[in-house]
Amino acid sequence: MVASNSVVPRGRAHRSTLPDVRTLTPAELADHTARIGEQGYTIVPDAIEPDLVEEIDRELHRLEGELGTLPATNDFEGSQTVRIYNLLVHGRPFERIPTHPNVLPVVESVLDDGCLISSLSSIAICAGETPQPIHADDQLMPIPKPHPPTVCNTMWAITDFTEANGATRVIPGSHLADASPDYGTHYDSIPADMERGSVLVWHGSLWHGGGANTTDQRRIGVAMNYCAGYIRQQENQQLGIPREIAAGFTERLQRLCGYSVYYGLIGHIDKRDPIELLRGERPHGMVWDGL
């Protein structure tokens, strides 16, 4: 593995606003998938527009309220963080989070522009939570390691991530090793400190957990995780999400939910794209009809 004291910073000096939000060069996509590469993750700073930082931030809020969600009781979601899940059927400003052009580009450059929607959910570190046991998101996968990714994650930063209240921690090139962590071992590992709006990027394999919260205030982020085309989702959103609310997507969206044909076979219904079915379309040719 690849040893690091410290997460090599990517952003600017702390400020009290966002700066207007740019979209990736060509040049900083390649540099962020190069350091996917090598060291198994890559912060994007400044990636999120403030105000749908902003609007995410108040309907998570809302929601939290609405559901009356609490903590979980184990130690891997946490007894003191707050988690909501299958955010896509909580309204507009959630399904801008998986297509944002800061960020899907860097997940299609690890996977595949074929690739899924695993899951979409919040995560709300509050204080007094305890370390997350350090592991890798395709742990439960029976395949050797180490192996093309399957799996590309992510983390929006709702709030400012700080190594003081449970900021992603990370092994830098832990991606590459032959194994996954045996969970509950202690790992030394470096928090991925990043400011609001900037989003974590890794690749599944990286060996890494959230940290712990030893301040007053709530880590907030948005886990907004992504799968290869050929590998099940995490959440499924074909039943997960109502189909009336499916069919107001955008096609990008529909097709990262699932309603998709991976590579022409893989999921279709009786030789049709389940976009067609969703959309009302005609059908589309299936692989064997380019043999």
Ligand SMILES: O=C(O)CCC(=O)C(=O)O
Given for the second form:
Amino acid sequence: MVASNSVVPRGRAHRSTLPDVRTLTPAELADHTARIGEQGYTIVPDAIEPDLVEEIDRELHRLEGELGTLPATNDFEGSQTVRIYNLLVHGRPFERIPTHPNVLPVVESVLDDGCLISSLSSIAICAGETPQPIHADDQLMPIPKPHPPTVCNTMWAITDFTEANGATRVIPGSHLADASPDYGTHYDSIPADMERGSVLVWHGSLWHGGGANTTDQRRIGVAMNYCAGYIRQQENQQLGIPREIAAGFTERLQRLCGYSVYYGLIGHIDKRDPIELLRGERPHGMVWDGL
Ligand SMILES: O=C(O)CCC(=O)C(=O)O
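Please supply the corresponding structure for the form predicted in complex with the named molecule (the preceding block corresponds to the form predicted on its own).
Below, the chain from earlier opens the complete complex, with every other chain and molecule after it.
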């Protein structure tokens, strides 16, 4: 049952027609990578198939009702924002998100192809929400800045994102700063406006935050977050996803969940690749075996 409070959907910021999805060309991929290097973020327009966007939208609505998900009571997650975590346990449409061919290559170009899913959640910013404090997604990692990307996050626009409805706010170039923002301080930022079906991709050191929603419609996004294969995932994918569900994933998705070994070393179990737990096969040996 959908909880009856002020954040229940009152409408969605949809365009009436959706453009066809485009395939990322090598030149576009290079441009996106360069923009993330320079500005800290990029937007991939019309990245997602309209039918997938619609299915995710429908499923999120259904899930919210089924799970009775309510907003949190802290400023960071937002008191008028509905977040559903651990989406990979909730069915096929969500399984298509982490490996999307118009998004994952951009992320791999920032991290590398040993990257992992850090978390997968929805963020519906509802009417009346105030701005989220500006932060960097890697700011709890105690390593000097600037540093090579350890995190690369993406926001899928399930509705249009506008300044008025709470589009993610970014501070271009801030990923190169030698510090993270001070929590609760105001910083000048710009809205990452984008149309439904587009995806914002950013370097984990970029200063950013969710915007205020001054409309009466929800801004719905899916936060598909990745981290380098050598650091800890934000949501523990191996414990959070029952093994029988993970067993039904594609091999690429299983590896992104952490059933993998980074460069033949990080993540092994008694010198064996954890993918064996799901697929039974015994892949290559550890890095030492090739020395
Ligand atoms: O909702 C958004 O636009 C950004 C959310 C975000 O940055 C976060 O929750 O860490």
